[in-house]
Structures are given as structure tokens and as C-alpha cells.
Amino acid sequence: MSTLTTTAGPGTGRAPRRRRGVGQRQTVAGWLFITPALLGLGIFLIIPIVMALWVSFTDWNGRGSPFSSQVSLVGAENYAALLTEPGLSRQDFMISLRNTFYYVIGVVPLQTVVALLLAVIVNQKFLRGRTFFRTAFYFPSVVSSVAISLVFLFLFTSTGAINQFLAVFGIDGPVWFSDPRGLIHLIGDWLGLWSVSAPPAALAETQVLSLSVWEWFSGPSVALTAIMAQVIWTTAGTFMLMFLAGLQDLPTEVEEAAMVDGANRWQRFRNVTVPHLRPTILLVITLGVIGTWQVFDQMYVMTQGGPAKTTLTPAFLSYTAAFRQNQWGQGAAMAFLLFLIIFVLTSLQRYVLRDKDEAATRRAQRRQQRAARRKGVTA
């Protein structure tokens, strides 16, 4: 008696049983491999975020469970206290946003340019000791930020190395971490545009979001400028490695073709190297924006938000509200507002720095696909 065996062929629309079983086993194995990571993300990331979001809508003071019946749901009061209601909470939050804005504007462009220049230098084939210089430039990035902050505290004291160096040129250096004066105010005073001790009444009396226009346009304080210098020196090494990887990925044929066409070194750098590094530049700026808006440890170690709140940042203010003032709801609200700010700024930055030709090509392809679908429906 013969047995008839049916095997699914290419035209039957049915996969072979053996192949289907192998695929199912691979799927199960894949889920088993990623389950520990998913559990870790859920326990240590997703659940804490959900809990913090809940706390931001309550008046929890840090004692007991935030989900107990003794904790009251206050709605958006914590957010209103920071954004709309006049008071010390909104004033401090706006001061922290002003400080961080100047901090981002000062740090991100400079650290990007310095990192790119360092990468170009250590990528030169004729440079002797390239490995040593790469290690030396990257070394500050792997040292504890607390240790580097303590070193800079000694460097920028009134009798520190920085002021002694300035004294060689006849410059009387400030007491850096105790000077709350803004750089824009100082430059305007030096140019004779206004007086720091007697600001223009129109600027000092006009209030915008709990701060006067004069305070908004103060610029980074002298203390914040010293911290900015420390952060640029620390982070440039990390971004140097990213640019170095991008430079080593640059095809030599393209640069040699530019040399044959008669392009000088600057023209090759501007028209060949920089366009090739566009994805790396986007990554560096994105990481720089995120990192600078989240700055905390330097402020905690070096200034505690002073002098006169000129180094206060949203991250440090959130920590102070929660751990020192027991206003956990308001501290959590600051954290989520900071997340929203970072999300909006990074999305805007990605849109501005996008490859316009590639975006135009994708839009044209989407239009063609929609037109083809419409034709298919009409037919």
C-alpha cells in the first residue's frame, strides 16, 4: 500500500511545516534572549517613570507610599506653580532655564568645534605620537567629573593658577565662583552702553515670566563661565573620538580627486570633509544638547547653584525641591518639563540639520507611491 505525501510548493501559498516550525522556534528563542533586557527596562526604567509621572500630580512629601490614601491628587498645581503662578517656585525655575540656555549656547558650539579640530589634528598621518595625543585628549573624559570639579575649584580661586596667569598681563582676575555678574552686562558696561550698578530703567522694570528683561539678558555669570570652560575641556575628548571615527571612514579617493581638481586644504575640508561628517555632527550636537540641559554634578560640587542663583539649573533645582524641601511633586514636575524641553529642542535641531536633498528625495518617493496607489484604486 503506497502512501501519498503532499508537499507545499511555491505556488500553493502554504509554507512547509518544517520551515514554519524552525521559524517559530527562532521566534521563541529570540523572545527568551531579550526577556531579561525587557524585564530590566520595565523594572528600572518604565515603572519608575510612571511612578514619577504620578508623583508630579500629587502632593507627596517623600514619606510613605506615593500611592497611599493619605497622598492627595492635586492635578496640574505643581506644573502651574512652575509656569503660570507668580511666586518663588516660578522665579527659580525661570532663573534655571535662563542659566541653562546660556550654558547650552556657550558649551555646545565650542565643544563641537574643539572636538572637530582635535580630531583633524590627531588624524594627520605625519603627526608623531598620535596614540599619545589621542589618549591625552581623551583622558579628561574618563576621569570622574567630581575630581575634575575639585581641581578646577583650586585653579579658579582668587589666588589660583588662572588669576596668577592673568596677573602676568596686568589683569586682576575675579573671584570666579563667587562672582554673579553676567558677561553681557560686563561687556556693555566696558563699552559704555550701560552701568551694571545702575541698569536702564526700561529693562530693569519690565517683567517677563517673573524676571526682568535686564535679568533675562544678563548673559552667563562669571561663575557659570568657569564651569563652562571645565565642561568643554572635559567633554571635547569624547566627541573627538566620534569625529575621528568619521574622518577615518572618509574615502581617500574622494579627497584625492579634490586635490587633483586643485582644491586647497581649506576647500577640501569645507566641501569634502564636513559634508561627509554631517551624521557625526548631528550626533555630537544632539548628545551635547541633551547633556548640557541635564547638567547637575558640576553645580552640585562647585557652586550649589550660587552665587545669587546664577548657576542654578533645572536638574539641580529638581533635586533641591525633592530631596531638601520634600516637595517631591514639584521636583518630578520639573523633571518632566525638562524632558519636554530636551525633546522639543533635539527634534528642532534634527530638523534644522537634516540632509535637505535626502529629505526631498524621500518626499518625492512618497508622492510617487501615493500616486501609484491612487491609480491602482481607480483601475
The other form holds:
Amino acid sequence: MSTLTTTAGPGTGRAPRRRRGVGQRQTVAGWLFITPALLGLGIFLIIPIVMALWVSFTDWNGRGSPFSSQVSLVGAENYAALLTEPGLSRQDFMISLRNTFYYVIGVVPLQTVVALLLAVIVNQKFLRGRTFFRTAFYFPSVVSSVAISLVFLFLFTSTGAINQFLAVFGIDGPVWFSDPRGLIHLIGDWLGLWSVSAPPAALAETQVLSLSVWEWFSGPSVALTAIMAQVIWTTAGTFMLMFLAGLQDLPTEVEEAAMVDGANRWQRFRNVTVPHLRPTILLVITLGVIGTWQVFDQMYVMTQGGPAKTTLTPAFLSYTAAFRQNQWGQGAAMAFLLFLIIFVLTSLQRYVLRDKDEAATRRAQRRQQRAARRKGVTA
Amino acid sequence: MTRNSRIATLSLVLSGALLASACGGGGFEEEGATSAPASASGPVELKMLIASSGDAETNAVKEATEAWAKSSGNTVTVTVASDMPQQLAQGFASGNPADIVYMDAALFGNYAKQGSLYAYADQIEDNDDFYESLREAFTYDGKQYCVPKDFSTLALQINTDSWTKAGLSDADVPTTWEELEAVSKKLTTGGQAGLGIGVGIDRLGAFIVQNGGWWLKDDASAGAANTPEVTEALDYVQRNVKAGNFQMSNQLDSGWGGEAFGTKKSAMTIEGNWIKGAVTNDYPDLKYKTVELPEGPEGKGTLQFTQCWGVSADSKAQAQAVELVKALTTVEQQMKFAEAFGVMPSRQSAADQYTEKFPEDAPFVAGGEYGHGPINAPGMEQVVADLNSKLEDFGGANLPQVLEGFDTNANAALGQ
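Return one more block: the form predicted in complex with its partner chain, after the form predicted on its own shown previously.
Complete assembly follows, chain above in first position.
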């Protein structure tokens, strides 16, 4: 109602009213068109999220509706159990954060670099069988992650293909998926910095957030490393496709101009291709960070969090807390903490990777506008 | 009001309505656990959720429920769960769970505490016929909720080829810890460990029972792992693991004790009656025999694993569900199940019939008398999972520290 009176004041002519009518009808049609999508989002996304947020503040034990009278609000107790109260819940949550941190640090850079390399390779115009390679590299992304996980379980058994390959070079491969030793621990041991069997007391006895410093700096376990290898292999193809799209967007003239300027292959890649791909790189890293922090399938299928909890991740822990231990509040709280972590990291990385030229231009524009306004005031 | 805010209000109202309708569906009775059975009149449709070991089990259960359905005029739909704990949780949360479910003793405590289960054991006339330890496994807060479906126990399996090759005879079958250590030592060769033990407390616990201890106090009020009974039992196993007489299954690159035994990486193992099926299917050439576990300092001891026929507190046809359970737990029906998929009857009156039919299973049946059920106190999964993860590397585990940590965590969980 109010829309009509505010936009259509008295004394407006005939023509504008008809235009408004058309506009209104278009608006109604527009809303009609997006209603199914909105309903879908509402029912399957927004309402469950709001419900989960509610559950994370209650002691709901998983029986009946979380909105019934028996369920009571417990404030931030579930969050406190994960963050401030010493106990098993915090210990497990911190272990899962540590594992996933090493996992993200390992997977995201590697999958981005590998994807970019693959894209550059299959983008070459004179490569024979280009379509074959494109399909081959993309193939792992299309296969279900559960199927791939099972294949990797076989590859990485103690007598599997990987260890037989290592044996050719005289390396006695580990029992991958049941080896909880951390990589940093192992490397330090190998370099003679410390001994894994008798860790330095200063590190082993200082506790920070339910874990000793020694445990915090374990690095990814051998088992987690095997999972990382699998994930890099599967996701590189997906991201290769994105880089490929970006590369095909790069006008040949620009590259030719660089050639005329005497740039060699590496210089062209470094100064023409990579800057051109900046938005794609931002996209790939963002999707990579989000995807890796949420990792679940591999842990569910292959390790169930083991060995010795070294493949526990927040997403998997949230699932076990809710479905296995009936601690639905804590499970939901973990999900929201994970969301916060991802949100902060993604924002941070958007800020770090922002287009500095563009930001500078915008700043300059704003400064000019301000100056102009000030001039207007003084005039 | 601007157009945008009007639309915002509209969508808010709309989603509010959806929210209300989404959550309104879960109406359920407030108590349920103590009330008289909810009995729907006329023929009812019962839903049953089972975790099946395979087609043999599924078909046997379907056959039995169909027979009851036909004679009683009701219908029963049997669903096989692909992930039992998850599907149970989903069912109970929905307010419309399956009427009858397989309820594992290890999960039972949580669901009993939650009020999801209907306590019907007092309506079973000859309830005393079920093994006492099994009934205890389904008792929460002094009340038995459901009756055990069947059970399994652990016993000692011996590879008879390795046994004779090591120059051992029937007289050497170990009956004490010292003898077990001695034969394990004799059986250990370059390519084969004497005794292979599955990882985790579901095998190690047997030694603790033999030593008169348990992880928790008898009334499950607090942890009792940091006690001489538990410590000595685990020390005994650890000493032998370090000496190489015993090996944990993960040291033998096996998923469980049966795999190490079947692939001849160990000459003996400690597993339950499920090993029969595994050997027939995967290692048909293996020659072995099963004997009772050796006695510890405090006598015989083993672990029991069991499931019960759980009836949902939210079921609309509890009376009919209980009738079905009665039909499924007769001696006759339990024997049919035993023949179909190799489980042991939970009724003592069926024991003689069973051992007559399966004499080689006598050592397993004997465990019904002296076995200990799993930890079934609510809220303990996380604590047990933590303990298991710390015992993965059993040879290198710092036992006093692990056991003390377990007690601290258990006390925190049980004090809730």
C-alpha cells in the first residue's frame, strides 16, 4: 500500500502510471519465478541452519522435536565444552582442528599448483591428444569419492602397490592407514633434532588447550598424508577445468605482444598468465580452503578418525558427536565453530589476494570525491 | 512500508509457517518408559529396523516375522539398516521411529536414558530364563528394558596344524595365564606370532575379567581402571606383546584377529562365534579348534556381546510389538535363527539343544555363565573411543597414564 502512495504522488501523469503497472507486474512475475528456488533454499538450507543454531544452545538429546518443552536452553555451555573447559570434548575438538590445519596447509597449495600446471599443459595448442589428457585429468573428479577412497585403501596397504613401488628403491614403506606418527615428528627424528620415543620434556609437558605443545607440532600423520595425496589427486582435475577456462579467456594478442617485447616462456607465464588468472586463483583457493576444512567423506569411509585420532576432522567429529554419542548440541556447536573458522579464513584470504591496483584506484576516486565535496562546501 | 521490506516480511512469515510445520510433526508422549503399552486396535503395521549380517539373517528374520504376522493378522515390514547407529538416531529424533529395533548393548544406555525405549521386560513371563549377565546388559537405572535377542562370547581359537608342528598335544591346551604364555612362546615362529589379539578393549577386556577387574565400578558410578586388577591384567598382555609371544592384529597388518588367524600370521586368536562364518567364507582350508579362554588369577572370564529386541517408546503399537518379541524369542525360534546364521540363543533352556546341535560351540556357550557384557553406561562412547585410540599401539602404551586418563574422563562423563 505504502509503495503506491510514496512513489505515485498526486498529479503524476498517465504515462508513468502505466510504466509502474508494467514494472509491478514484472516484479510479481520475477518473484514467482524465484519462489521455487527460495522455497528450496528455505526448507533445505535456512530452516535447518536456524534449527541447528537453536540446537547448539540446548541440551537436546536427540529424542523427538528439539523445540519441545523438555529441551532446555543451556546458553553457551556446548561451546564452552569445546573451547574453554578442559575435558575430552575439547581435547578431541582441538585434535581435529590441528589435523585439519595441517591438512589444509598441505592440500590447498599443492592442489592449486598441480591444477594450474595441468591446465597450462592441456592448454597448449600443439599438444597431441589434448582431449584425451583433459578427460584423463578431469576423470577423478567425476568418480565418487567413496569409490576412490576404497581404491586408495588397497593401494596403501602394507603390501599394496605403493609399498611395492617403494620397495624397488629399497624403501620399507609404512603401514599407511594405521600409522599415527606425525610427519614433523618423523622429520625431526630423522634430522636428529629430537627422538620420537622420548620427546623433549619442555614440549611434551607444556599443555595448551588440552594438547601438549609436542602434540600440536606433530604435523600430519602418515595416515593423513595418504588421504592428502588422494584428495590432491582427485580435486586437481576440477580446478584444472577452472584454470583452463581462465586460460582460454587470455587473448592471444597479449601473449604475442609479450613475445614481441622479448619475454621468454617463464616471464610470459609469470607476468602475463598468472596476473590474468588472479580471479581464478582466488576462486580456486577459496573453494579449496572451504572444501578442505569441511573434509568428511574420506574419514568416514577410510579411517573413522583413526589411527590414534590423527585423521579426526571437525566435520567428522561433529557427525560422531551427534549421531554416535547423542550430543547433538555439541555437534551443532562444532558445525558453527567450523563455519566461523572458514568464514574468517576466506575473508582474510580475499583481503590478502585482492586486486591491489583496483583497490588503489577506488581509494583515489573516493579521495577525489571527498576533495570535490569539500571544495563545494567552501565555495 | 517500502516494497522490499514488505517482501521481507512476507518471506519471514512464510518461512515462519514452514518452520512451525516442520517442527510440529514431532509430537510425542512425554514419559512412555513406565506406562502401559500403547495398543492400537485392529490389525497394525509394525516397522522393524535390523542390522543384518547378511542375506541369511535378513531372510530368517523376515520369515519369522511373516509367520507371526500371518497368525496374528498384523503386518510387519523389516528394513535392513546400512548404518545402524545413524538410522536409530534419525528414527528417535523424528518422533516416528521403527516399532522394533536391534538394540546393541553398547548403545542401549544412551537410548534408555534418553527415554526412547519402552521397558517391557516385566511383561515377559519367563524372563529369568535369559542369562543374567545379558539381562544386566539391558538394565538401566535398576530396570530391565528389553530381552536379549542372542549373544556371542569370546573364546580361544587354535590353528591345529601349527599346534602339532610345535609338538603340542591336547593336554597342552592352556588353562592358565602361565600356560597361555608358554604355548604362545612355543608357537611363535619367524612368520607366525603365537597369539594374535584384535585391537581395543573388546578383546583386552577379557583378561581384565579373568583378573577380577572391570573398567568401571560395579554400579557404573565411576571409573575403576586405575586399579591393580586392571593394571596387572593389561601388564600381563603388554609384557607378552613386548616379548613377541602375543601380537596385536595391527602389528600383523590385519583388520581383526580373525584375519591374522586366517592368513596364518598368528597360530591362535581370541574371537567370538562369528569366526566360524569368516573361516568358512574366507579361509576354507584352515584347520582349527576352539577352546575356552584360559583362567586368570581370579577364575574364568570372557566378554559377551549382545543385542536386544528394543521396542520404541514412541511406538503406537507397543502391545503388538511385545507380542512379536515373545514369538521371536521362543526356544524354537531362537534355534531356527541359530541354524540360519550362527548366533547363540539367549535362553538358558536352549543351551543344551544348541550344544547338542553345534558341539564345537560349547566353549562359546560356556561363556554365557561367566562372561561380562560391554560398557553400557550412557555417555561413555567418547571415553571408550578415546581409550581405544590410546591402546592402538598397545606394546608402546604408557598404561598407568592411559588408565588414569580413562578414569578422569569416565568420572566426568558419568557425573553428568
